[in-house]
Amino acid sequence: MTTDGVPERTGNNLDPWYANYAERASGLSASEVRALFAVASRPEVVSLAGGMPFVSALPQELIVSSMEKVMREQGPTALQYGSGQGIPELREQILDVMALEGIHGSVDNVVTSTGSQQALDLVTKLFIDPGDVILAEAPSYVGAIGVFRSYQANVVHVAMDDQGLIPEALRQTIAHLRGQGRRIKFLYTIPNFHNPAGVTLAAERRPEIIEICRQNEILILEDNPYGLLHFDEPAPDALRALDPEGVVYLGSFSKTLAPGFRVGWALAPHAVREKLILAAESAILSPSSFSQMVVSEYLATADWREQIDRFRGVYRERKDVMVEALGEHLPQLSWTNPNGGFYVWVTMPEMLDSKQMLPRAVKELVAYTPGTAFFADGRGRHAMRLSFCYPTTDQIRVGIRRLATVVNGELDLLDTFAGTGPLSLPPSPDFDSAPPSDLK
């Protein structure tokens, strides 16, 4: 306290404004995925880390012609402010996209956003007070965990297996938290081709999970950017298709078209929709009219279903190569074998630490995402996420071979210096699904 009664401003060695930040700013930190982008951009490094779509597979001439037509015919409108809810034409087309997953909604309840990440942020902003509980699969999307932390939510993980979220684990977790008097606001789930686990929620589990949440008056936030990118069998109908009033659905064109447009959406129950629009207008006034109009023009003129099918073929081939290479070079590990999406979840012996191994992996010119990035409670050290969407098949083979050099080197050191003997793995796949410490 200074002599004039004004609190003395203190900081740290790097930030003189440290003491002035709001408490919620302490939840903001660079994700392990973001920290990898600088490394992954080096051409000599094979990045199996980031979930970047292979946008080179897009028909560039159609994208360019869509941009030109928008500017030539609707330029002044495209460059102007727009509706906070998004342009009606695109919202109508979004209904056609969601219909492929069994969703029949109203255009009035679609709210476009700057990528689905913004919609995720807005929903969290609307529902979360500091200390509220968000249920999320174990593991869960790193970008969602960052949003939840920024609003000072307590993320409690619920166990999953190779069939997705386990209903009985959800039921027990809810009962335990309610017994402690804790307030659960929503369940966040990625049911299709999960990021990072790669698994899909089984069709028979979906009605049960919806009923559990309905009985406990818990909203479901369904994040579904990968649902159309299946390899063999399509994913089951979306959770939103089974319960329009209990589910807020998040979609995106980032994976099926291109992330650079930053166009996503939320389909919400009517009352939530109204608050979402107000929150969006407060945050950004309106999403980009230009991006929305280009996406709308592309959907109107291109065979976008065929384009998505082309993406499926590219990603299926790359996934098959990754799984084959893992079997050849790292047969002692276990991994998921997804039927769509971008990711393979790899489980190592518990004595290995993927985060500590990462600098050695980068030295070997390969990058991955450590499993700890996908847990809010510090788990995941003996797991990693590998992405097959962006690197070519040859790069994937090289990357897995380099990764094997790192992993096998670590195992040799443990055998030599720690006297560990044979190293055993947990049953495959392992999602590090033991309950968090506060639920034991």
Second form
Protein chains: 2
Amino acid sequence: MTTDGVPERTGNNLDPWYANYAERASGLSASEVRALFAVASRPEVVSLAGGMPFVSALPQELIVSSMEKVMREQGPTALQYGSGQGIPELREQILDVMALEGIHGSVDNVVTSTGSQQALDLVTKLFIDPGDVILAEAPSYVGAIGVFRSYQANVVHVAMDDQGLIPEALRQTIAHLRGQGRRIKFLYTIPNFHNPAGVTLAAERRPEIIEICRQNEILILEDNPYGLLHFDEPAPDALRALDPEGVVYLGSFSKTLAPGFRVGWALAPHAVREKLILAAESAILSPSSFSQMVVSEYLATADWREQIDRFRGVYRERKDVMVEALGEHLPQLSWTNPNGGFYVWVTMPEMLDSKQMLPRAVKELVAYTPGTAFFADGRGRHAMRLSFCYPTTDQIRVGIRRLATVVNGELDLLDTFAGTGPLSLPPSPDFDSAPPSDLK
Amino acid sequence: MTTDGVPERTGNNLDPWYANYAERASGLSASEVRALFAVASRPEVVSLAGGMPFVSALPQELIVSSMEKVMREQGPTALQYGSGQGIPELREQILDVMALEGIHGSVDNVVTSTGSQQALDLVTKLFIDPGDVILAEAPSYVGAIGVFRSYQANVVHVAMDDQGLIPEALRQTIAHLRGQGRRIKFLYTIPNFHNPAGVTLAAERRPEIIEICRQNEILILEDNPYGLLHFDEPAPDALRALDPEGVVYLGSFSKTLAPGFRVGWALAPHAVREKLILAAESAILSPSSFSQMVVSEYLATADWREQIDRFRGVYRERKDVMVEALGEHLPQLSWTNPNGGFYVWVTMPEMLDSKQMLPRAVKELVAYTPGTAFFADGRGRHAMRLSFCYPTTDQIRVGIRRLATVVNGELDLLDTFAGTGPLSLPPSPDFDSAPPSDLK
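Now show me the form predicted together with another copy of the chain; what you just gave was the form predicted on its own.
Now the full complex is given, and it begins with the chain already shown.
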């Protein structure tokens, strides 16, 4: 690793093109999550690692009939190239989806994309010169950190607590960076049911975050794939609802419908959206007409709000089981108790290392994502992300029991050799190393 | 425009984020082709502008039944995230497709993408630092020039004639650039049924091109969407067939099946393919499982070779009609007579400007793509690309008649005011301004 936490250029003499890669290619390295996909695919492993939605809960017949209808009524259009911005009908329907979170936008400013990941990539491509700073929560989405690195951004984390991003920490971080003459391009934030932290930005903090960014002329990139998947109260209104000009908003059908279509979107201020369309056309010409039309037909035909309610029920039950099992089997750890989304963030005593522990966990047939994946600066060693979205409740119970075997084995080992009990460690003030006080 | 032909940063005071864009964003400008999509969609206009395949010739029922089968037998897999490299079954089938052009690769080295455009984007992202040189034919594919600009490459054109890229011109261009200390990253080439030039790289030139690149350690990026759409003789073996380690090969189902699925691929040397997968995962996580599985099922079920034969028949007839109509109505112009693909490249007398003429053409209800779209350096003013892939033979006849009205009107006007006949102009030796000698 270089001093700023970016992996050094990989490659070797076996690659004749080694000397020819762009500098940015050095930011491409296999993430922990990627390596885990292979592990998680073995059926005997309970994977608490991935972020796969439980698509088996979908009304499959309705999706098939949506496809048939699209092909029967508009086959040649569905099979053809489309507009780079995406099909107008779907963009209209996306406005209805966003209205549920207080957003009132124009269909002109919606750009559909190959999953919201592509929109994230394109916004980064539009704004980031090498060395520019992107602010992100500590921890943050592993896939975003990967994109930011691939454009040679410096990701600077901002502390969060159980109420989400801390405004005062944001203010101080900006002042500190500005004092160093650094160029801050945007704040990347997941306000609702955070991946991986599982917390939600408090309603009263939202205007304050926006005001801080506005004063400092920092764009907000609001990533909200889980907003509609709340377990109790709906999430507060989106940041975009409060500030149409200062926010690029990213949405997705991957969690509320299905990721296999790769349909997401961005809602951007008009001038940004103009450039975003050009960037999208450059990258892929146009998103899949067929995928967009099937999603559109599904939205027109299905009671999609009720389907999202069904997903909520499934995920809430799984989250409850996971939190209960953690309390039963791993009471010496701390964890967040999310009100929505897919993830619980678990903090272990400081002497444990989740990445080093992973092979032992896989041997015990349970997988998770090590906390270091969610930091650009090497933090997160004694944290992990557990996802409850895909495994059944029974699998979750088994998985947590297996995880307890591994963690307790590690702690026993440390106890034996160090002669000091792990529970005597004082909690750290950092979110990475200690959970928010009232969550567990 | 700046001196190197790159448009200056667009934007204005109405965009509050104007000062925040990355430098590369200045390379994003609306292409001629993009503006024409809007025009071409008006039903009264005969569009000879776009590159839309004639998807109505597809066996629609078979595609519907492929979808149904995928959903019935593997619904949850089709709706889920997949691997970043693409599904193995499809990658195996892609080997069969490429074998038709003499390519023998490993399934491990195939990466599927959101259309081959995405693979083009990712390869460029992997290799290009700002200021690096990409060599490309003169003219070259407008969408590639757009991608290259978006990564701040300098595109340097290499002359071609009716046998394709000229080896001696390639050698001289490389020597000239090396003499200036420029860093050449790759040669981008469309060897078969070139877009827009309509010519094919002669078989005997292929080993020579490869040898020149090998000696100069220049990667070849071979873009071959049209290779199987030959009208008479099949195209010579692909460059990739002759040099597995020096070529990244791009293929697509957009022209042989349908662009609406957005399924293309890259076949790359092993080390490059490794980075390509990481870049793809960063950009979109994974390509659409559903799209890939439908294409895979179609390939397994349909007689896809016969379907490609049908496409060949349709396109050959349309090309014949276009060339015949050009001979009848516009004998004073020159054009290429392609042996496959989608496009005829038309060269007008030097005093005509195809971009300036376009509004008049649209008023006459015919559209084409001005030649300047296919050059990074402002050339191509008196050339245009006519596509015969989408309009019917009747529409092509009408379109060429309308085009003749416009061209002849322009020539009359010039004749009247200049007092000199347009046909007295000597032909230029440049491919851009004069056609290959034996083609018309």
